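Consider the single chain below, provided in structure tokens and representing the form predicted alone.
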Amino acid sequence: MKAVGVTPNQREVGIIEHSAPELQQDDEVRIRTLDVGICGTDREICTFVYGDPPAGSNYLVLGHEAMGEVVEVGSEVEHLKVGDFVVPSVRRPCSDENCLPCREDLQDFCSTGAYVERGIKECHGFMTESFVERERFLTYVPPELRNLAVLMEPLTIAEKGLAQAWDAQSRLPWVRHHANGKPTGKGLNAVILGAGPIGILGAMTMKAAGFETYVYNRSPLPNPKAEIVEAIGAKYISSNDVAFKDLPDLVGSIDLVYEAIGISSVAFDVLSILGVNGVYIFTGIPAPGDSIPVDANQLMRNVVLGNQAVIGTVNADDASFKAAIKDLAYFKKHWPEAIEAVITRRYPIDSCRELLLDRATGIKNVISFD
């Protein structure tokens, strides 16, 4: 069957022939791929900076933002049936019995580094006509969310980041408001760095959680990303109009920063203006390159004297995927046009090289196998 992959030792990217999968274990599910999102990680792998094929293979099938339809289930599959829509997670636990996170199904916190990731590290991804996965790594998607479900995996990054922020900030009386027993960001200010898909989905997550939400991005107004941001009731601020040091004058005390830009110079500039008792969430992974100068003395003073928390978040666990389903339903109900606009366009597999190698355009482009 057809797949999109990279062959590092030949520095090739494109459509390859890949063996059709079969069930090997009783708890496995075979899935017909419907949508696979293209993200910055896929594009970076295509520059051969990283991306390791599985043992015994000279190529790596790409794709980790996927959704599909169940076409076959093993005899021990308990909760899924043929015809269900599902989204797979990405990271798989290491085998070290002493790695407590992996043994507790929190492989996103793997302590050994010996995890594998589908479409990224030592395990084929989902950018192919069908794939097989164990039930425990699949999340059921309600039919009404079928057209948006390809956004679930990138949305889980924000879900995990926010969950960690709530946990970290339970150290102090940060939250004054609760809804249904859960904390809300009402009365707090959140700044989102970047207006790519991770940033826009992060803005939606923070806005839905009650934060007064601001998106800080370099593109000047007007632009389509700003239209989405404004449509959800958040505020778009261009760095062409407002210097980072002036953000507190517009926002007030910055209680939470969700970094979704991957540019370290900008990220550390904004870290320097984080408010007292604030929490800063890093999600970006800068490309290898020269080091940057930072005022480390002042940053350290701010963190210590301001009781600030700095958190990194990568991949996501089962709870984050379930939270993403709930929030996607919320986004569709309250901002249907905005969430649909995050998906710029669906393309056939033949467009893979253009999407992976040419200059990125739009917000979220998707390869559709449907």
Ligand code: BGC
Contents of the next structure:
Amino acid sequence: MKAVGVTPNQREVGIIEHSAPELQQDDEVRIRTLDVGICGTDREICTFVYGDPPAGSNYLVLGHEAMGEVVEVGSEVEHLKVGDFVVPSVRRPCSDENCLPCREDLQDFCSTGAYVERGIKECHGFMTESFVERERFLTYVPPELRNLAVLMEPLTIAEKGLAQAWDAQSRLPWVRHHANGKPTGKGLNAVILGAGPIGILGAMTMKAAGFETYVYNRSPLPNPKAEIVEAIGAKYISSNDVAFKDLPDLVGSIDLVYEAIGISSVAFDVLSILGVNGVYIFTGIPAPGDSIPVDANQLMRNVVLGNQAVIGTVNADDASFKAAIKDLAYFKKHWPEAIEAVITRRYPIDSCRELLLDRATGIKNVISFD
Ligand code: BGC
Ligand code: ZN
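What would you give as the form predicted together with beta-D-glucopyranose (BGC), now that the form predicted alone is on the page?
Full assembly next; the chain just shown is listed first.
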């Protein structure tokens, strides 16, 4: 079978031969891969600073943002059937019986670090013609979302981020006591940092949750990302036109920041203007490198005197995948053109090296196996 992989000890990236997987356990499902998204993490793995092959393999099959079609089910598979579309999650639990998160199906909070991640850490990914997965790590996708479902996994990052923000903000009774059982961003301001796929999907999530939503990004206006942002009723602000210090004049008090830029200097600049009682969600994973100066005294004063919550979030749980299905349907209904424009283009597998190694272009590029 053809797969896209990295061979770190030979510093190679490209198409490799990978044996076709077979069902090993009764609760497993075999899936024909349809779409796999390419993201910054994949590109970083291709520079060999991140990611690891499984034990005993000298290569790692890439791909963690996948969707496919069920082609075979084990005898104990309960809900899925042949022909269903599914999206797999990324992280698999560690085996330590004392790891409370992993034992509670919350491996996104794994406390031992011994988790594996498909296509990233010690476990092959989905950038290959077919793969096998246990039913509990798959989310059913309604057929009408077939063409958008490749966006599910990056969307789960925003869903988990927002769920974490609501948990943190339930300390505020006026946020906790919401009318119809669901917290709402109505009357609150959210700033999204960055307009890559994580940022744009984050903006859609916050907008759908009711926030007045602003996307702060470097590219000058006009540009295609800004068009998507404006199409969903959010506002695009270029750092070319507005210095970060002036953002509160435009936005008002910043109640929530969703960081999706991965550049620590910008992230900390914007942390310094977070509003009173605000929540700041970090999602970026900058490569280790030179240290940057920050005004730590001022930051610490703000965090304490402003009752601020600063949260890091990685990966996503099952609830976030369920939430992503709902939101994707909402985006498709309300902003059909905008959500479709997030997928820049589908490419055949032969384009993998350009997509992974050349300068990133567009928003979300996808390798299609269909
Ligand atoms: C993936 C997450 C993963 C993280 C860290 C991200 O690109 O979307 O699922 O946990 O990388 O490896
Ligand atoms: Zn990713």
